[in-house]
Amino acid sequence: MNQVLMKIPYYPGCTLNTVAKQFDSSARDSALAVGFEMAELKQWNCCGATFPLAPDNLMGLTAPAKVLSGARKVGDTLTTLCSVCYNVLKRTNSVIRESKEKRGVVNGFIEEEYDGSLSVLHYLEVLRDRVGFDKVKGAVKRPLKGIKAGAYYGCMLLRPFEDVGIDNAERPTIFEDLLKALGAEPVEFPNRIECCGAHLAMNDEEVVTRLSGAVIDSAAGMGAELVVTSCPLCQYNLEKSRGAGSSNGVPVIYFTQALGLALGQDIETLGFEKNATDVMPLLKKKGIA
């Protein structure tokens, strides 16, 4: 008997439509493997990458609100796997639904009626909340053994925690229990959680530098071998700045290029050539590749 599958409306962003395609990919073959298919939303435009911080800046919340909006039209669930979008399309949808004023401005811009009735999940918390740990660690058939794996969560995954928080925001485990499931060996380690530089990418590299190359230090200090990402923005940074510290060598890749190595598919649809250090030496080295 074929395997009815759960389907989730997907946004998938532009970064992950261009320079992260390895995300997007290993990302939807291993949902198909787990029992859940990412339906991309037919249209859809970027999220805005940002967050407005000030209130009055409505304008600002147009993007993302076009998103949510057109995904409501299509199911009561949206599921994304960039940290970034996962924070704008969340926190845009809370003050939608929670104030009637800005709900009406915002759906006059965009002339829709949309109401922030939209559940809107990280992939991690489809894995966890509608597949189940247990049933991905049941699926999977090329276990992590013997890797010691940093999962680097940063700040967009957590904060503000009354609008996005998808775990503890001082003490997260959901990366870690995920880990655990592929057959890796977690590592936490001091800077799991703090910001690896974010935008500040585009006009202070010097900082981005420093960040980021203290979270793969802090990483690497605890033991970590590999350090597992859910945010081309990070992994860009963390991947740039790994010359900073003694840390050099650690491969960087994304969480569902774990996914999809734990879940048995063909190295070579992975895409780890596209990440900047090649994790094949410590694949073999494990006896994983």
Second form
Amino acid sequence: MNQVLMKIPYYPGCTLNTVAKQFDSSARDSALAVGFEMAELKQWNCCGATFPLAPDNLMGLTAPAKVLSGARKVGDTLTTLCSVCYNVLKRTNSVIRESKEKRGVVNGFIEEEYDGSLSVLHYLEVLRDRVGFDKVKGAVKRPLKGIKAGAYYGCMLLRPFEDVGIDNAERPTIFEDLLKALGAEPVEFPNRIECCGAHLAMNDEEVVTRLSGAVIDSAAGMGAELVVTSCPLCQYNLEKSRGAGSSNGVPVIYFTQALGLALGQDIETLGFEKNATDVMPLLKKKGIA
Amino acid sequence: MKINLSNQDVQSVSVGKVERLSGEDLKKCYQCGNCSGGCPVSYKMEIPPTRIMRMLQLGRLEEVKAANSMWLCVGCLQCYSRCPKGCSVAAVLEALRQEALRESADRVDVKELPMPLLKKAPQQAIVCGFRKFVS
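Form predicted on its own done; form predicted together with its partner chain now:
Now the full complex is given, and it begins with the chain already shown.
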């Protein structure tokens, strides 16, 4: 590609550097193929993995604020892939921008003068708003033709709407619109915005199995042959729980793996072997691999 | 069940603290039940979200604190998203957790977490779990 690449500062977060490397690498490669480069922040720390819901807990804002202030020094936009990082960074950014008092306290802790002027964008938003789904569609070399794919949003991309909502909180379409651009056949299913059980993976497997299993069953029940995620914890929970009976075989992949696949990247580079479910039989059946 | 309520219960300082920590006005809740209907974990809660709000309005903090409800809430915000009054039961439950963790032992013993889980689970689950279950 001979045009100048748009560089966007990028925050990977802890999990994309460890158990979700395939999410990170497929996103970086795909970005280059559609005209932007994800410039990883030189120095970053964990975002805290949870936005403190108690508004007096400013301590929980210091870690994400540190990330934001570092990112602001290298650009006016910050992109991220993990839905939780996105949620925490974007909400913290709003608090810092909107409350002079809290901004003062948080800046005092981290010894910075950050004002909340960064735009925090999820990678899906970059594709929709900066690149454009039409351009993504134009770059597709291996359309995901004939694959009925269910987009799983989970919670953190959508709620609370006024702070983070990348789309309508109850009837989002951004994820399905991307899948359509990639040539797949998106399947809307009832549980696509329901919780996967999240961090209860740590101490309450029954809840996770029930909630994530319901997500897979709901997708399969509407005819989905594949479920696509945007969060390493959703991915882990869904793959671990699988679903019951006939939906047990539905594979789960990151949306960036679907993107890389459609953009024609070598299948070996997409890291499907790192997923706990096997998407290859489906790809072979559809004549894609 | 007959309950005895006093003004002292209803206007108790400790319930006021829950309001302060959560930033929520408990009186706004009019018991429509949307939160319990949307909550993915209410099936397992000893006291579902709607009743938590009502009991706190009536000052019955100790019973609410003794229930497992606050430890099951993952903060998915479905309750808040669907509340016609804009209340976040998730924030109320977070306030209760904060209270409990400040007063007593951790909910999860870090040393007891199984090694296979720590090796396989996404770091975000562990970090988030520590934030919710450990003081």
